[in-house]
Amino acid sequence: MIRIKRAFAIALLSLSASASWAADGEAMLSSQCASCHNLTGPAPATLQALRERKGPDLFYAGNKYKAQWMVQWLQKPQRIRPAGMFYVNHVKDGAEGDAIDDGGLTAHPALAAAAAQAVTDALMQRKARDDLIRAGAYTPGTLSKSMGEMLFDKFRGCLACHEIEPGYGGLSGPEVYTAAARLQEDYIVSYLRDPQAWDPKIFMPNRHLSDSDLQKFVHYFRALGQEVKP
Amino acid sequence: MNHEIIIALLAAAAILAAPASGKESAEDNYTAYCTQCHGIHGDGKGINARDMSVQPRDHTDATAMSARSDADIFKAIKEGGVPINKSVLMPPWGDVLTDEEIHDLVRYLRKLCQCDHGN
């Protein structure tokens, strides 16, 4: 009986520790993250608001990111969008055309492991826009890297704005070689189906991808992720 | 309640119900959506141009731009390059821009090239 009581007490303690972590994470979000990230929505509805956005919206983080990736990234943050959140704010004249103005790009603060876990726990609670997510929308499958690249570049033109490996591809959008590590597959399907449903003024066009293409894009990102480790 | 109050309330409701996003200017839309490939000066040298297999159109090139009708340019912006037999790298912007905004952009492009269709 004593053993059971002790086990129960330990279980209670760990539950309260986890709840307290989430509470700490929530406090950190409010005090340290809210100045750059929108934690409550809605997404920018004007170009002016888009221009003022400093970091990704996080009010649907629990529907977007993979927790395991988030914990690691917060401890060792690396740029995902080569030209920053909105390239318009970070472009200058270069020798052979436009160039990224690195001077205006700021590094994301790194968190200690416990803080990264607490913030991630709090972020995963943020599940706005459930209406846009269909659980199981992505059915795991495979696609060769060469077929994927053909689809991504030649048939749909996405390489224009996204890098498929470090140093190759467009610079205005986020790199896609880490997309499968970062993002929940069902979110990728939903976002690619209708980017403006998530972010009305975003400078990513709706390519009107077929259901089959949507699956293949995620297969391709997963294949890229196996080859290029973030 | 008299009619004036009702009309005032209806007007207020209409304002509140209107979407927050109004019409954007052609210059702002061009900057936000077009310059990533076509460049901040419209010369086709945007930050994305480096690895593109087909280089973006130079919008300041009067010869090339005058060869396209306003209707073709409108279609290319709204539906992308493929429907006018141009590159797939030019995406469709019809889900981001209204027809009115696209017409404004066509006029803006004519200013950039300082040209009209045919001359």
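Numbering follows the first chain given and starts at 1. Keep in mind it's a predicted model, so treat the numbers as computed, not measured. Heads up, when I say rigid core I mean the largest set of C-alphas that superpose within 1.5 Å between the two forms. What changes on going to the form predicted alone:
Relative to the superposed core, Asp98 undergoes a C-alpha shift of no less than 2 Å between the two forms.
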The other form holds:
Amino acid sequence: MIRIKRAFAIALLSLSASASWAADGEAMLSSQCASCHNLTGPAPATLQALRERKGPDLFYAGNKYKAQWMVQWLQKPQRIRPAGMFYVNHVKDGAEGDAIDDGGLTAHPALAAAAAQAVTDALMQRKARDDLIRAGAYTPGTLSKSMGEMLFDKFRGCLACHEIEPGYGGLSGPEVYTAAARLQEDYIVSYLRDPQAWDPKIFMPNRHLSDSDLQKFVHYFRALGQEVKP
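Starting from the form predicted in complex with the partner chain above, please write out the structure of the form predicted alone.
Lone chain follows.
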């Protein structure tokens, strides 16, 4: 009985600590993150609002990101979109076409480990658009890197906007070689099925992918995560 009471007390302390961290994280989100990130929704409804977006919307972060990746990234942030949130704001003419204008891009501040965990805990509670997520939509499987690249580039043309390894691919969209570590698989399936359901004015095209291709895309991202190191 004493052991049971002790275990119960430890569990209560753990829950209390988690709630405290989340509360601290909420305070940090409000004071430090709200100027660049949409924490409450909805997504931009006009092209002007899309162009002015400084960072990704976070009001559905708990349905989108993997907590372990978020904690690590907040401590050592690296740009995921080579040309920033809105491509045309941060490019200039180069010798071989568009080149990134680094002068207009700012680095994301790094957080200490405890702060990164607190912010992540708060973000994971933001689960707007649950209606778009189907638990278990992704079925784990495998796809060779070569077949995945053929689907990604030759058949669907995604390489024009996304890097599949550092320095190789398009600059306007987020890199995909970290997608498997960064994003929840069920979210990837949902987003690829209908990008505009999540972000009405986003330039990401709806390719009307079959269920089979949706699975293959996630298989490919997972393969990239194993073979390509950011």
